[in-house]
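First comes one chain, alone, set out as structure tokens in the form predicted on its own.
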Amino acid sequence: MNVLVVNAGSSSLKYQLLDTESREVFAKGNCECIGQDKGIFGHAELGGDKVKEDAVFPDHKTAISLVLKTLNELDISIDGIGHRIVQGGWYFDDSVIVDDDAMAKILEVAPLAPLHNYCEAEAIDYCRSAFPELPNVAVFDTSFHMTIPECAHTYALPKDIREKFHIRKYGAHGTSHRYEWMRAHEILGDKVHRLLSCHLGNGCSLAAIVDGYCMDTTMGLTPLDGLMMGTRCGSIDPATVCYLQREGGYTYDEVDDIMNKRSGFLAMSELTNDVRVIRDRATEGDPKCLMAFDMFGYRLVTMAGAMIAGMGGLDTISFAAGIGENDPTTRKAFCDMFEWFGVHIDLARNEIRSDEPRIISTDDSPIRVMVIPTDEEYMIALDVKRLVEAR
């Protein structure tokens, strides 16, 4: 089956249209700075180099027309068209193929991520109108998640404020997790029970999953809840927004822009939020750099263990997305840190570089490390063919 996976963010539209049988890429790329004066045009086909170009993207609807008339003329059949979605709220724990209530539900949860459900659902709009015989499924970041126990996933906040306002632990990169989750046991088999999920970027979360079910993870009601990130702070005292709000006399709005745009790698190497850069510097011994990482180190380490306790032990461990693939030098530390535990990384394998899945740990070691490059768009196009195919 070809589909095409559609992630719209809040001024960006990535796609990719792809084989879900063969995992041929027939054609990929993005619209940049939508609805700002100037924006980018960037496509890629059949294997070739991405051209750029100029263009002006008023809105998602304008970019979406833009990427099917560009994949129109290559002239390869569309089957069903994926969509991810940030957040789907209390309503969904699956994928689902969208119809009126459908969009009507991704809608009424957007205030929980409004940078991303609005244009996310504009994308929709426009592929369910132009051309309606074709199906939509949207993929939620957050449905893996809600197997998450009660007693995990619920704030202790009274009552009636949870319960009007939907407030709990939803999390995201659900389906990143996912995917780490399914190559592991395609992978390892019955040797996989208890899985840390370790998505690694510059948005950071992890995941307890046992036999397939998501147990816990570190992002919260946002995704601003967890682990250090590239700008965002990770887990506060949430009294701190009282405080900043109080005595520095700061806004919501600047407070929100402060702790999900001007914290994390950001703030503390006051430098750049690229984690290339930052660890290049804390090779040449630059403090700041140093302590951006001795940070994220020991959030990961604590909340990993956290995350360990929760599903009662561990035998497997995979590593994701731009640090985690990347930086042996993170692997490493991290696996030092649970030595004890009998986590042992065979040093060679962690440094190699490449796109396959692979064991990074020793042959002895009683757990397994993995590094599984994740791949979000084929687990969407997946959950596609699934759905399309039960109807």
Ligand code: ADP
Second form
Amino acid sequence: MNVLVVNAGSSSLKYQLLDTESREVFAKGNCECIGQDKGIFGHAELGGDKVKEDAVFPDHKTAISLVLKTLNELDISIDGIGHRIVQGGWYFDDSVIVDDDAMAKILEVAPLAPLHNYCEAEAIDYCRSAFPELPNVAVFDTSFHMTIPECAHTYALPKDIREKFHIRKYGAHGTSHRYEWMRAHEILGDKVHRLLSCHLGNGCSLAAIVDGYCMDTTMGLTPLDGLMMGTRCGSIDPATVCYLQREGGYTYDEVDDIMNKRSGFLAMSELTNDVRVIRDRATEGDPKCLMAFDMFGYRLVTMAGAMIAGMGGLDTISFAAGIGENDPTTRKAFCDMFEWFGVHIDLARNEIRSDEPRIISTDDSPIRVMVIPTDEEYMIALDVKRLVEAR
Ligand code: ADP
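Given the form predicted on its own above, produce the structure of the same protein in the form predicted together with the named molecule.
Expanding to the full complex; the earlier chain stays at the top.
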């Protein structure tokens, strides 16, 4: 089945047209700087180089219409469209073929992810009206986490407030964590039972997965919670927010901006959120960059400990995303901290670079460690296929 996967962000829209059987990607690209005076349209076709051109995208509708027009010229039939939706709120524990009811719910939960859900809904709206015969499937970053037990997803706030504002742990990166489980299970079969999935990119989260069901994750009501990330601070005492507003005179928007865009690796390195650059500087001995990794690693290990305890043990660890797939030093530092627990990394295997999933622990390691390059687009396309075929 040929599926177009659309990933609309607050100011960008990425897409991929792929075949679910062969996994061949016919075309992919992105629309950048949506809502600004000048934008860029990048498009690449199978076997070809990426072509970039200037474009103006006043809104996401303009962006998706250019994508569909460009793909139309390829003469490849599209059987369905999959849309990545950041927040499914309390409604969606699985992906869904979008109808009017689903659309209303996506908009109802949008205040929980205002920068994303509204523009994602705009893209779906356009696709539904321009190609009414094509199924549009919404795939939520949160739905995989809906199996997290109540004691782990509930915040100890007064009931009326929790209920009125639908406050709970929703998590994120669910599509990636679900892919990690799927691939680990394909490769290891029944040997994988309790998986710690480590998605370490610009955004970072862990998921504790038992027999395919998510039991806990480090992100919370929003993707700000949990690990230290590229520009996000991760977990801090929530009283810091009140303190900054009360004593520092910062507005709500300023605190939001500080914690989401000016913190994490960027704040600690005082340089960049690009972990490659920070790694190079740390290797040269830069104290701020070394400290950034020490903090990142400490939080990673202690939060992993909480995830492992929550699922009552561990047999497999997977690493994914920009840092998880490409930074052997982070993987080694993590595994060394769990050596006592039975995590034995194979140094040579850890250094191998590959796009393929692989085991990097020693053959006799009681706990298996894997690198499983994530593929959220493929996972979304598989959901489209599953739901369309089950109609
Ligand atoms: P996103 O969460 O935006 O999808 P990615 O998964 O692409 O992010 O991860 C981006 C992060 O991965 C960046 O911080 C980048 O510096 C880091 N990264 C990419 N390659 C490497 C590498 N070889 N070594 C260390 N970090 C890397």
